[in-house]
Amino acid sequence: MQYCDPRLDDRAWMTGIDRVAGAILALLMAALCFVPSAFAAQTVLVLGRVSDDPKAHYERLKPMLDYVVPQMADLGIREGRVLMARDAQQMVSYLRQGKVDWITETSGAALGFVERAGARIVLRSRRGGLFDYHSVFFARKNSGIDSLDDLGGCAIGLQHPMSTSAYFVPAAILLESGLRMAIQSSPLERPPPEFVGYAFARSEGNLVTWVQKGLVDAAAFSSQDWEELQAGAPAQAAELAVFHESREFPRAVELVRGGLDAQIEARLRQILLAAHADPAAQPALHAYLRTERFDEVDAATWTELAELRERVRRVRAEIE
């Protein structure tokens, strides 16, 4: 409870009506200075995202906030906001300052926020029919690349530094195979024979184009992306071949910041776990990166996350 002295200075001159007015003023000041803790309670729920396309991500995230916030009115939540970060470092800062309450992320990126900012994974997300998927490495057919051993001196395309399936996992696999990695300023750059060069293409479509046009020798992204390529562009997929696949790992997770009010966290979990059964939630779920439902993090998922954490740590230690 905050306290400030309501007494007025130089009141000796006050008489009659002046003294009455002064007493009333003193009472008003006291009422303003003694602020009950309830008025300091959180009133805004902030959903964060690392994004290089803030407008697109805002349109995907805001409907979910609009669905969740009215169901927290009895807890004092009156408004929902989306806060974008330009990179992981800025998001870590937001989490540490308490500026972001809730994040949805791929599992590898989420583990970075757990370790660096004290965030906590609370749920897993099913997207595209999957709670888990894996990474695939692909190259042009007849390229001479049939295994990871053929990648020395080659250039590989990855998606972006926050991607689990198209950066953290492929990079960890290459390191585990004894291959050294070197970032390139351009996909056309050629690395030394003892290295695998890599460049970020920013999107799955660019990765496919880079491989097809020979800008890079190979690329990696998720098994879900590979299946969508085969279904949506079979002629393109027919020119390519997968030469290595990773183990399964969690597709996406929901996190909350450390220090979030326990009642707000519990209500958020409750709302998200029930959303798939609520017809009113379906538009928000679809907008929310094509999420179908949320579920508890089971023992198998925690084991997968523990294995993934070691891979992410190695990538950060040896490459970044």
Contents of the next structure:
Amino acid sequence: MQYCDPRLDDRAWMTGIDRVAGAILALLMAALCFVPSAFAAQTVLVLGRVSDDPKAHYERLKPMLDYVVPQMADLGIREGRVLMARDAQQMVSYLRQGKVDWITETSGAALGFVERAGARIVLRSRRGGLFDYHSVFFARKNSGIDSLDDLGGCAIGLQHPMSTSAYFVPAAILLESGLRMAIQSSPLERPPPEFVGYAFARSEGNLVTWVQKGLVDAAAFSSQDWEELQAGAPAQAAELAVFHESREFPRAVELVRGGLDAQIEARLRQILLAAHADPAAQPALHAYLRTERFDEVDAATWTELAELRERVRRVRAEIE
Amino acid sequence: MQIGLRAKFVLSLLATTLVWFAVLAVGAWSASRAGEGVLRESEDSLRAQGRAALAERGEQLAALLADTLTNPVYYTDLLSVREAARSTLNQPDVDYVLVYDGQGRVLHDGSRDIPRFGQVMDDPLAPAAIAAHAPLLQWSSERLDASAPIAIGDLRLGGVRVGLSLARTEGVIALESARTRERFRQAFAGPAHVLGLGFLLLALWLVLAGWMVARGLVRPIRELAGNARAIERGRFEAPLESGRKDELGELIRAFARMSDSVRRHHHDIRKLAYHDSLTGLPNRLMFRELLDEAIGEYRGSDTGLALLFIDLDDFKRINDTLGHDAGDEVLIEFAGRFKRALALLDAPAQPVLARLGGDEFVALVSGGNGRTHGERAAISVLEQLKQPFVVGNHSLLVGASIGITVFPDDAHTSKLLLKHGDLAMYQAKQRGKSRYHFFAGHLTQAAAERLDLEHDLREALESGRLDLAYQPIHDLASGQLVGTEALLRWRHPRRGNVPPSIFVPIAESSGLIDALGDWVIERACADCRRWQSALPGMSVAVNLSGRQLQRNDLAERISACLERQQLPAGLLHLELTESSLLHDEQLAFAALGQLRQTGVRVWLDDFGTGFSGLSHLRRARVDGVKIDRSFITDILSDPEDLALASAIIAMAHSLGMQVIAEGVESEAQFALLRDRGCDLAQGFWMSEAIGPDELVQRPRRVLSRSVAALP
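Can I get the form predicted together with its partner chain as well, since the one above is the form predicted on its own?
Now the complete complex, all chains and molecules, led by this one.
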């Protein structure tokens, strides 16, 4: 096991210091290296994510780790690892075991980890120019679905059970509007009138197609997705109509595990907050799920998160 | 062993075929080799292509699998790993799929219970695959091992190995090769069939050619050879004919022409050999053969053969007096008459005629009674001779003596038959000529003796066993030796001395007299020439027979002889008997004239014994006469003989001739004749005949003591 980052052997920064002082400093540094290992021995920073495609997500996360880790060398962090979890439960388990230090997640899922694994939200992320967005319900134009009330006995397409904008929020809204949710193995099924059936389409594109082709009666995803649809495929968007929109909620947040060393957490916050100003961080930021910058979680955001937490809890409670 | 033309031809055809076959075989072999080469190259190319495709596919498959398996491996989702592995394993040429972790331990092999799970791969290709950080292809003899690492970013999770069987590729190659081979085979099958057909046609052609050669070439040549062999054996068969237009036809026609020419030459030669060129009759040779054949044919049968041996009477005289051309004409005419005579005969078989030589003819009359037929034939021949022969201006009556012998009564062999015929003919001649005579056994002795003598005389003449003795001739008045008379002596090995009175007639009748006479003259002249040195002027007298006188070239021959021996003509005296002038007086006197012109002296021998002596004397114009010894013998006692002798002497002197007396045996006779005026004398009293060398030793002169005693 190596206790010191090899970079410490690079004495360039010691220029001007006399040899005796250098030697003393070297001893001190060795002591510093030794001390943390005696208490926590954390040398690896693990960035986690729930993913059904670890291969793809690895490429997105690793550059950010590579950007961050070197800046934590003085904290004993010599290595960065990406750890993918198949699902939320696994991630919760990782968090509980302390196997994951840092997670980037949508707000809904993040709240689940906060709730169940004691993770803490430390920063919010801006992606696509937005810190916040909302969910939109859409159906085909002239489908007769103009409001949530029209959805009884209908099938609705959602993305997947970790999605905030396309699962937690719409499901919560439907529950709040008094509809009962029934999961379907196929989008073609139809529930009894008092139910709204739902099926996971896994991707935004699928949702659009499902609705357009009538596989499902309606679908919900983020406002950002809708805007992208309108910009990218206006003809397709023109056939569709949004019949309900949710309130704003944070788009994505950065979490750390509960027991993470404060120094490390602080350093991470520091690095990430400064990243958008660091040109060297730009490739890593872009790869990092097209994140533009990180920011402190402000009060409004906390409010939104609180509301969202309630919705997530309800969904968990009533559906799962 | 001799190889026939046909065999050679067939062999050459066979050789040609074999060479052709060999060339084709080599061609086919090299084509097949080339084909094999192409096939191999095609296989190699296919294999290379197949391997390249397999490599590409293996690489893709491994890469795809690695990609697909990344997430399942990451989450150790063995079910998904299995599904991916199974889907790959379902592909027909995939032998195995091995998914392994970073340490090379088997994670999955696609099976339900993964028996090797957790085991480190230990096959030969494993280490390289495990160590590789990039896709890797490894080839074994049976398969391609394509491996690819499974990683997330630089996080090495393990890898996957796919075993792709080469069997499919090899199968495709084998299939393609088989197809190519089949295409080759089909491509070659056509030509092969054509070649097969070609060979069949060639074989047929071979048979046909052999037959054609046999028929068109060998058979005519064999026929030619057979014909040539027949000609070699003397059989001239029907000449070959050919309508062919080619060289062989030309050869056959040329051969036929040559055969014809040879046949004609053969015929001519045969005719020359077997026929008498003058008369066209068979000659002695042929007659002997025919006679042998006839004897063989008639031996043991009850019918006989009659042989007629015919000799023309006095034919020699015709030759000598009228020349050989006239003699030949007579012979030709006789042959014609002979044929006619025998043709007229009513003989059962055609008689055979032949000329044995000279004036000797024979006829063989066969069938029936030989004696009767022979006699009839002889009569018929003699009948034909009753008409005279006209030769030039002369009309000649020619007789013939015919001896008849009969087979098998008189002789059993052809040789003896001929001899007996000859004897019988001689008998006929003895009996008076122009007659026929059957052979009779008792006649054989004398005739045979005569024949023997003739034979021996010929031999003696040829071998020089004859000698000349010389009886001196003295001049009566002086007693001086002036000449000699040459006397022929024949000392026979068995008989001792044979007197001229015996052998001269035989020589005359057999024709030997010419050669004998020539020899005597030649020898006498030679001896006389030798004497001249010791006895100059010594003359030599030689007796001429009547036959010699009849030769029209006598004078020429004597002149030539004198010249050869360089003897003055006057020293040679020729003595003629009166009788020798009697055959043909005109001819004889002409001959005498010619002789005298040459310068030799001519005397009449035995003068006084002939009947017409005086008239002859007048016409003959000789140099002298010799008083026959019959007058001298009794001249002393018989007044008539003395008177006759004296008259002859007087008469001769009055005609300018000299007189010689022969047979003077006493001094008294010598003296008397001298007194009567006789010029010369010869006789025992002076000397008997002596040898030529002895002569010069003799006293040159004899003296009569009693001369003076006489009144």
